[in-house]
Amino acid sequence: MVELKDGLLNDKHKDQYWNDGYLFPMQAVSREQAQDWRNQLEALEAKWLDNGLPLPLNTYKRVNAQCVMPLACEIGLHPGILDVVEGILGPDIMLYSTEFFIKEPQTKHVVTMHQDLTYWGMGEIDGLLTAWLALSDVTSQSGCMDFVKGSHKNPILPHEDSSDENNLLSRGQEIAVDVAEEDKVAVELAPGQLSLHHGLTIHGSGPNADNDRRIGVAIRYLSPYIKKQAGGQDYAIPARGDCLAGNFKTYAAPDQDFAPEALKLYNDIRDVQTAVMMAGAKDNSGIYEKVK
């Protein structure tokens, strides 16, 4: 357990992150808060599943939920989580995306071993990280993430696309090298606990053999001073500090679920990111449409 003092990382924690490429677990929010967020998410799922959205509800949960769901922004902008992230990125932080990764009970869905930065058009940067928050008990049995220690010191490695319908990733991306089981570190988390990982850290997760949903929130944060190297100008929400560098278009958190103006902005962001994410893909994605 990474013990936080006043909610902050100390120098030892920071050194561990930069040495290993990840850090966990931190109790960033209370179990009660995590349960409340889970309750809100599941209420939203029940309300909007068949409510005539332009795209499937799962697409909105999995891609840029922060653009159309106030709950996703509430989580991504929570001070307790930002306090932890500030220890790595510094005082100026932008919220790039919030994604709900859910594995239903007794299902075979997996996330193949990959590096986050492979298809994001940002190159091999240090100024982006993922904070992964558990809203349920996340164990090896339920398909927790596995990290490969020190793998962030590699460049972006070759990846191959997979057509496996059980792969939760946008294009089924997987590093084109084998990862030995003994090199995987299981990232088990209790509700409200958080892990951090570098954008180049190799990671993935197995199926959920448990009887409860495995619910995690992948929150991507970036420094406002990094610049996207491919595609058009991308979007992010100012989260803390000075976010006026101009490298990302900024927008405000939504104040209601799936408002028309938010859905339009969502499509604009998705178009920009699809052009980079799906470039060269052989197949269409259920989440990102293939660029024609």
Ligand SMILES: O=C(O)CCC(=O)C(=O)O
The other form holds:
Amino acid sequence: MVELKDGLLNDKHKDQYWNDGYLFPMQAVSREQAQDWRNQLEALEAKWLDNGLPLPLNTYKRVNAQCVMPLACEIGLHPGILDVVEGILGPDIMLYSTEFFIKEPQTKHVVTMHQDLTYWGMGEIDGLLTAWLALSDVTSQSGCMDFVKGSHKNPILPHEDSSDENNLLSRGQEIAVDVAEEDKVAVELAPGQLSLHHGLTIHGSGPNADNDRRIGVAIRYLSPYIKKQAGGQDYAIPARGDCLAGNFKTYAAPDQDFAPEALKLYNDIRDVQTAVMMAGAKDNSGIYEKVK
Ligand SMILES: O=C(O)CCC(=O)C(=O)O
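For comparison with the form predicted alone, provide the form predicted in complex with the ligand.
Next comes the full complex, this chain leading.
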């Protein structure tokens, strides 16, 4: 356990993150808070699954949920999580994307081993990290993430697209080198616990062989000083400190689920990100699929 003092990382924790490319587990929010967020998510799923949204509900949950779901912003802007993130990114923080990674009980969905920054058009930077929050018990049995220690010291390695329908990633991206089982570190987390990983850390996750859903929230945070190297100007929500560098278009947290103006903004963000994310992809049938 990474013991936080007043909710903050100490220098040893920070060194560990920079040496290993990840840090876990931190109890960033209470178990009760995690259960409350899970309840809210499941109520939203029940209400909106067949409620005439322009894109499948899963698309909105899986990427940029912060744009259309107040709950995703509440989680991404929670002070307990931002306090931990501040220890790595510093006082100025933007929320780039909140993503619900859900594996239903006894299903084969996996996430192939990859580095996040491969298709984001940001280059090989230190100023982006993922805080991954467990909303259920996340174990090897239920398909927790695996990290490869020190792998963030690599550049962006070659990746290949896979067309496996069980892959939860946008283009089924997979690192083109085999990762030995003994190099994988299992990231087991209890509800309310958090892991951090660097944008170059090699990671993935296996299937859920458990009887409960495996629910994680991958929250991508950026330093406002990052400049995208490819694609048009991207979007982010100011989360803490000075976010006026102008590298990202800013927008406000939504105040109701799937409001028309938020759905329009969602499409604008999607267009900018799809151009970079899917460049050169063989297949475009996943969450960045073109709207007909
Ligand atoms: O939730 C998972 O299993 C994988 C998530 C992931 O790849 C990420 O957060 O970058």
